[in-house]
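Taking the form predicted alone, here's one chain by itself in structure tokens.
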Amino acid sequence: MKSYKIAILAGDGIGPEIMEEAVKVLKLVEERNDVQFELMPAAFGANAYFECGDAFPEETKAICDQADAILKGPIGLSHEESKKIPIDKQPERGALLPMRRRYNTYANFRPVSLPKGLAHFSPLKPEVIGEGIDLIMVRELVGGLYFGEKEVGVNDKGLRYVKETLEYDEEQIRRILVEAFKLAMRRKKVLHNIHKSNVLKSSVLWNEIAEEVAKDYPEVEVKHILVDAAATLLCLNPGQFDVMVMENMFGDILSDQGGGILGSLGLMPSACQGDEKSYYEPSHGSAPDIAGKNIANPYSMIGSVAMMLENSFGMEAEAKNVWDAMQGVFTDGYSTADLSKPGSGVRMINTTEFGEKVLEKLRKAPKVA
């Protein structure tokens, strides 16, 4: 029997909640399948602030070492709540931009998928969704602007101001152009290279890299298209994408863009991977006005459940077992409050309500050989 161990960061908000569900799922591939998991629970986030004075304490950085993988929840407060906060150790810089450096997950996998048949949970025209949206947004997640020097001061006019530095070298955009190119060869060889190279050096540079990576992969057909018409067309025609690459900042924004044409960030789980470790989250924040309500969808939670039994555990048909039952959820006419408005012609259920009905799918799908 294979063991595995996976730090459990549930997370501030919604990601309890949430969380709980997708343990529930990672039991019952348990007892489908031979193999074990030892979960392993850590404080991570604004809670861990507040109960120890460290978004990502001591305690947790040694689970999370141990782990053969990290399974996240969303982390952070709201805008007032986060002022009781230093800035400079509130989750996103004190807890997750940490996590991201001590394991160098710089290749951040973001799948925009709504089949046909769930077509009306995005904004978009039918006519534009057209058979469904399926593409990967391959992000780099530990360069760039995030994680570049940053300065604030006052300057010799009395001025206040702050510097921030966008910094990349040559091995961390290959790397992830290397990831974007063997994900392209697995699905339809088609490389949409984003970048802003009339505006941007730093995109000068990505996309002499991107040029010298293809040759490596003569069968994948690589388009360059600026950020901001790539912005454009995701809510003009989908369809049209694949496999999307791109920087740090680029990614954050327009994996968030996908969520909108999903109609939700809950509908985008994501994967963040490194040589050696990988962690996995919902693209969604910890949605604290709704916190505590069992309302939350837990879909990206359980979805990035399933995409950990893939990439870290090698457990592709289980792995589509679980998007299956999540998405016959949905199929069979069910949402949650935070997906769907009453009228809209779906039967509204609770957090705990959706996970049962997944485990219920779950349980019939067929056994992994």
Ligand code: IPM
Contents of the next structure:
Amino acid sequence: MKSYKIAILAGDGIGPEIMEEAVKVLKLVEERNDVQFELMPAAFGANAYFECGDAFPEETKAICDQADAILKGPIGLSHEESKKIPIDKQPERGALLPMRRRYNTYANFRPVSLPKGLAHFSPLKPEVIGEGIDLIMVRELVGGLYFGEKEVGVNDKGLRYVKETLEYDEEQIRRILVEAFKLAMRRKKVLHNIHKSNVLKSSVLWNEIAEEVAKDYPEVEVKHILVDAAATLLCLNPGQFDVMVMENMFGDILSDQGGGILGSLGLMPSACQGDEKSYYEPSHGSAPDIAGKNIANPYSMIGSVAMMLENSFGMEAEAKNVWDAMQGVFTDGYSTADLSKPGSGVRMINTTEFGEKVLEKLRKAPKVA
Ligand code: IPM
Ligand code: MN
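Can I have the other form now, the form predicted in complex with 3-isopropylmalic acid, not the form predicted alone?
Zooming out: every chain and molecule, the one shown earlier first.
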């Protein structure tokens, strides 16, 4: 029997509630398959900081180091609460970015997907959605402005100033582009390369390398598109996109827009892959305003489990069962509050009810050999 160690980092805000549902799914998957999961919970985020002064404690690092994969909930506090933690120790700078760096998880995959039958979730008109939205954003995750050198001070005019560096070397650019081309080969063989080469030299180099890598994938049609134009086209005609690749900061912004066109960030799971280790997390934040109310949408957290099953454990068929189970709950007419607009006819359920319904569907799914 295959056995995997999974670090479970529930995180802050709605993290623990949505993680609870995700863990139930993992346990059912374990029951249904010839596989064993050793779940290793660990503190991560603001909760860890308040407990021990470190948002990414040594003990958690040791657990993650041992794990075959990491399942991570959202982290972070409200704008006001954040001020209680020194800037460099806040969970984003003190835990999340160090984790991305530690495991060099340079390839972030963010599917943006909504079948035609669920078009009513989206703020876009049905005629804009057409046959449904089904694209995947590939975001570089360990370079660019997020990780460049930073300088804060007072300049010789006596003014406070800040300097942040956007740096990439060609190896960093090439490896993410290669991932995107490989993905395009497995999908529709169309790749949108997102850039800002009319202003940024980093995009000029990025595009040069995109042209070089393209030579190894002659079957893939590459379309170069400016990031601002891409933002517009995501709203006007999302159907033209299949795989989109971009640097870190562009990917942060456009992937939230991806959640926007679906109707909720709650529909945005993600996989963060390095050569040795991968971790899985919702693309959204910890939503402190709704934390503890049992109303958050656990889709992105359970979807992150599905991505883990597929990418880290090679369990494609069972991953598909998990996706189908969640879609099934939606097509039965249920959803959490984020997606049940008044008058939409959608029956509102809470976090645990959503989880329960997913489990019910998954229990009925065909067992995979
Ligand atoms: C995301 C998040 C993070 C990011 C934050 C929490 C640092 O917004 O994963 O998109 O900006 O990368
Ligand atoms: Mn983000």
